[in-house]
There are 2 protein chains.
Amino acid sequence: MIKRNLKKQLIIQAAIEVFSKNNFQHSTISQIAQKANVAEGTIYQYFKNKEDLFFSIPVEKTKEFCRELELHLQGITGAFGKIRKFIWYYLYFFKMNPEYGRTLMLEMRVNKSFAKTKAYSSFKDLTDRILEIIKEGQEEGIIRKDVDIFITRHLILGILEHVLTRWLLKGEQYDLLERCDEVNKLIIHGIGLTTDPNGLK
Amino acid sequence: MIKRNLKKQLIIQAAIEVFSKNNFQHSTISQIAQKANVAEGTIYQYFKNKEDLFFSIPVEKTKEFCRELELHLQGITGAFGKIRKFIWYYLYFFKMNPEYGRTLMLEMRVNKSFAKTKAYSSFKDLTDRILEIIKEGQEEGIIRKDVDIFITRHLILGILEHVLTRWLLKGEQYDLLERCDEVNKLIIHGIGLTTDPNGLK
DNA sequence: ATTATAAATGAATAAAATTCAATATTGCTT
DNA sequence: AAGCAATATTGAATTTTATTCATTTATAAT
């Protein structure tokens, strides 16, 4: 039935947006259910409860993120050039869906039900993106092999995240895209790339 | 008065429990009265709301953290091994304080009004403690200066979190400070420093 | 047009946070 | 030690929200 479908993104439409201003905590089902224009009773209809509807919002947002992010990848060669690639574009897409950002780092990424979702399995669609570019470059010889390469992984999120983190606490009050540069200076020193085809310092 | 302050802690106390083994939506105020032995509306007298009496929670415990990192550092001259020692400690701490961890990196770190709390201080005066020894060790010429102190800090931290994080998510199924070498040695290669005191790799 | 099925409603229920008037305790003064 | 004022404690009443459910309304099929 497409109706069906077309009434629950309505209802994951106006979600986002309250969810996004106040938080999980302080949003009602009631302001939700007047900003999409259905009756409270009609949401239970659609999610089963307030935490299964909050947990429907990432799905398609991170299948978003994952199609955009391989589109940018196309054409770059090397695993150097796609971590470059792969910093900017997460940074970039964040900067343009603050209030995305804001739920799925603030909120969600951090409640243990988050693990069970099915927008997790997308996120986790992307870690192992990252765990193929890191073995590229490693097969390349310009990622360290001594280094594990979960660890490698952990480098780079834990950098992305902590910055996006500060950035949204702080009100985004600067660009986020300023710390392209310095964040890749640091993974790429970090994981033993150089920008030198030698491999040296 | 004494014994003022002797309940505020044992209803602290209570918290704690409650609020580690569920979290802060699933814990109710009736729970935590129960288990400190109080009536619902004690609580109320010593603390504004569940949030307060939830952000009440940390203050003592990062400073805990902050006098006994000082302890740990007497001793150890030089940022490097100041570093190192940092990594352990911060990895250490967690391992011995879960509960606590939890709470603290799953719902408050990540929470806006955690900023304006007390507990947010104490945690300053961390991350300033990391900024004294990165700018000890450009002066000692171990660091990089060609990127930014506060990156630099994003990138101990951020790592130091994410590991901190997955394992918190993961449920503590590892020990934590096997990640310590590992951790140590991105970092380390992250800001430029070298155990081979000619600088070069 | 009639009927069966599905969707939507909002008042009723339930559960939990918060308030508050009444009660008990403590500490001070003589 | 008794009386009094100030403080602390209580738990029942209130308020706020999530969730349920019996009823109504819309949709689709024959």
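Because the structure is a prediction, the values reported are computed rather than measured. Whichever C-alpha set is largest while still superposing within 1.5 Å between the two forms counts as the rigid core. Numbering follows the first chain given and starts at 1. What changes on going to the form predicted on its own:
- Remark: with the core as the superposition reference, the CA shift of residue 44 between the two forms reaches 2 Å or more.
- After superposition on the rigid core, displacement of the C-alpha of residue 10 between the two forms amounts to 2 Å or more.
- Residue 97 shows a C-alpha shift below 2 Å between the two forms [criterion: core-superposed Cα displacement of 2 Å].
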Given for the second form:
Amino acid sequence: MIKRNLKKQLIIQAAIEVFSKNNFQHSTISQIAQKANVAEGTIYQYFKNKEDLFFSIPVEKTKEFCRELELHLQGITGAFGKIRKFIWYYLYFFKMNPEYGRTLMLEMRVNKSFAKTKAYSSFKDLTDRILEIIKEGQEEGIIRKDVDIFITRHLILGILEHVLTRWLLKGEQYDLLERCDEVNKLIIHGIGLTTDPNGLK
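Beyond the form predicted together with the DNA, can we have the form predicted on its own?
One chain, no partners, no other molecules: that is all that follows.
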């Protein structure tokens, strides 16, 4: 089972690199198999077709993101601290995975079929975690209780996705983490949160 999972991850990573370079339309299973150093038939043992493989990428990467996020959140107390860490980790994750970022933001998210795929629903764990942090802040009394938690979640993700997309469209010419403090201030103050006790004035 471990060997099978490792091979699946190898195929996923090869697919990310191929799709990022050639886009979905011009990529082939043959190219992905060559990149992963496996037979074409091996890919069909894991995925039905090219589209299934394409939309399986965010499913696997979101699991990775959430798993690593929880490690980074360990030991952090308070909603503001967790929001700041989430913002930092989001930017760090895509800084380290620009090929995935290009595939996700510049091709998948604008695909009209995306909302109907398992990839779209795979983001639920991530978005639910943000809601938990916002609720925690309301219970702490540092986030106003009249703030709609769902709109707040959309704002947090929307700002981060905009910053990421702009970075990708600019050809990744600067360090994405340079935007971390700026984004923190914008989110924490821009959505009506109270003063950050950790020094974000």
